[in-house]
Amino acid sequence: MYNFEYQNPVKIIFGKGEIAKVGANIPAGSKVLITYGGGSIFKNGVYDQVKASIKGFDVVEFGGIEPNPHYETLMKAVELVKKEKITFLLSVGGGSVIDGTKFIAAAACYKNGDPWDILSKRALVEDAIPHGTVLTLPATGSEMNSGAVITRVETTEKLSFMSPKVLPLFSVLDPETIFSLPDKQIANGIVDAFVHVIEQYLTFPVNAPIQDRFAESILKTLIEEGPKVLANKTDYDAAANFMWSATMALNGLIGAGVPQDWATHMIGHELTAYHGIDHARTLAIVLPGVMHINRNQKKDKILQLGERVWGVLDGTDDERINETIKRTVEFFESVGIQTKLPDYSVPTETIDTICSRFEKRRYKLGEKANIGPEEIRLILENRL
């Protein structure tokens, strides 16, 4: 196991009928912006819910917060807190609602220049506005970690960033929110917290026993539970146990001494930069490419993926291997997503596309840094 330090000082107040207790977690005289998304919230009771709990704060309201949210939206989210003059953030939504509220939290404070510097840079973040979040779909596991993704539309990226400064004070998490979501986010949110896990877990051994167990019980549990919120989204029991395997894929716990590969999200992203599919989606098909392409490199974890979740015990290492990427798929395809590129319309051009940006970036992906354009090439081919 490698060292590692890891703190999470994020409060989390989870189960049926906590939203009620975000105002007691908002510091006293705060100015209140609520951010949200497409508006789902007034329809779930979700927003009535919130107001209640933070009446008497002067709060100011900003929505319209896209999937996979927009640096253009969020930066007038950010003249807004400015001229309110806001004090906390409160996000009321799923992990794109999330993100952006991080990046609002961090530009509002950020006086070196141009915010995009914060994900096109790494440019340090030195102070963020502090924020809590009410989840209400669970995915991304960004209501109880230090991470975001943000798209720019003029330039078609997607990038992320990482710090400590906009990790939440608290998120609530009730899962009767799970209830009125469409299959789509459902499924979408299943096979997202699943790929975050696969991540931290599928490299290489370094003799760490607790996380690799931790990992493949998260595994375990949204094979199992992620279909029963399909079946029966009002099983109150079945929405908490995907809602914590969630947030638990990628609260920092599982990663904490171990080697991390992230190639899949990286290229995932270009997918949805270029073509808007669901990032979701873009994990489901990207994935099985690197499996196969990495099987060597990856053998070991490969193997103990197939026998210790899928149950995979017979035959040579190869067919062991095949059967383990093969049931991964199924599982993707069985919840309702589709893991083949023309599934989705992508012209073969993309590719082109994509490696040439890559190439542009000099940088290589995985968890040892030897995923280049060649390798992204053959991964993205072998999905069509």
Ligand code: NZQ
The other form holds:
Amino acid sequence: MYNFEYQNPVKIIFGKGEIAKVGANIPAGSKVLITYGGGSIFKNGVYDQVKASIKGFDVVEFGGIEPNPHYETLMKAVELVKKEKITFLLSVGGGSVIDGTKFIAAAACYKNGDPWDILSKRALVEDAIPHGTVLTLPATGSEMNSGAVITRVETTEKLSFMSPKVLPLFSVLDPETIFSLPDKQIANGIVDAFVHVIEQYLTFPVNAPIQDRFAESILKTLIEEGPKVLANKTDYDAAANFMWSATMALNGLIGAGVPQDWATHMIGHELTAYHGIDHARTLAIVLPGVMHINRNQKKDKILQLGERVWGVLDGTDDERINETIKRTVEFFESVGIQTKLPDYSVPTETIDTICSRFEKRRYKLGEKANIGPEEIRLILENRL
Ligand code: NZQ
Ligand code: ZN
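I have the form predicted alone already, so could you send the form predicted in complex with the ligand?
The next block holds the full complex; its first chain is the one shown before.
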């Protein structure tokens, strides 16, 4: 196992009815900005629960944060934060609202020039406005991690940053909030969380059985509970298990002390930037190719995934690897997510554009930094 430091101070408040505790967890005397997306919180009663909980606070609101949150929109919120002298941010929504709010928190305190540098140059975030979250879509793990992914429409860039300064103070996870999710978003959440685990698990062995078995337990829970949620959205127990799986998939625990991949995410972000394909769907398109192209370097872990998660025990190593990739693809398709780029009407020029973008960036992806423009082309053209 590699050396590691792990600290996760996010307070998780989990369960039905727990949104009532939001107010008690915001520092007294705060001036609060509630951030939200396109309005789902007004239809499912989450907004009313939040407002009831924070009675007595001085509250301002900022809505309209898009899926794949736009830098251009978030900078308007930064202006509002400064004008209103906001001291606490409360994000109510999915990963996009939470990520966007992390950026608002950092950008409002950024004093070294253009806040876009936080994303484009990974400029240090020295300070951020404290924030809490009310999660309404299990998927990203943003509610318990230090990362955020932001899109700049003007330049078709989708970039990420990480900083311990933007870790939420608390996150409320009420599984009942997901009763109103469209099937499409539930499927996205299942696949995004699944691929988060894979990015931290499917590399090469470093003798870290705790991380491996935690990772496998999350994958198996998603495989068992995800379809139950799709079959019956108001199955509280299934919703609770799905929600906790997605948080555990990307709160740093299973990734501590082990190699990590993230090639699938990096390539996927480009498909979202150019074509607006939902984040999770881009992962379902890219992951099978990443598994194929790195089948030798990932061999031990693909065989372990096959055996322990999919029950693939028979055949030669090559046959078992193929079967494991096939089962993974079938799982994505079984929850309603297509896995081939042509299913999404992406023109071939996009592949050229993405490859030349990675050419310019001059870094390679994956746990052994061996996925460059040529490999990305093979993956996207499905020629493996
Ligand atoms: O905007 P509203 O009206 O709230 O509707 C949203 C949105 O249209 C809707 N929704 C959310 N909760 C709902 C609901 N509809 C009904 N009932 C509810 N309870 O769902 C739609 C999608 O929401 P969004 O927040 O965009 O989805 P998700 O949580 O999947 O977040 C995706 C974003 O997170 C980033 C992705 O790149 C993408 O930008 N990621 C963030 C990560 C992180 N911070 O660690 C890691 C991930 O890999 C990912 O990259
Ligand atoms: Zn993801």
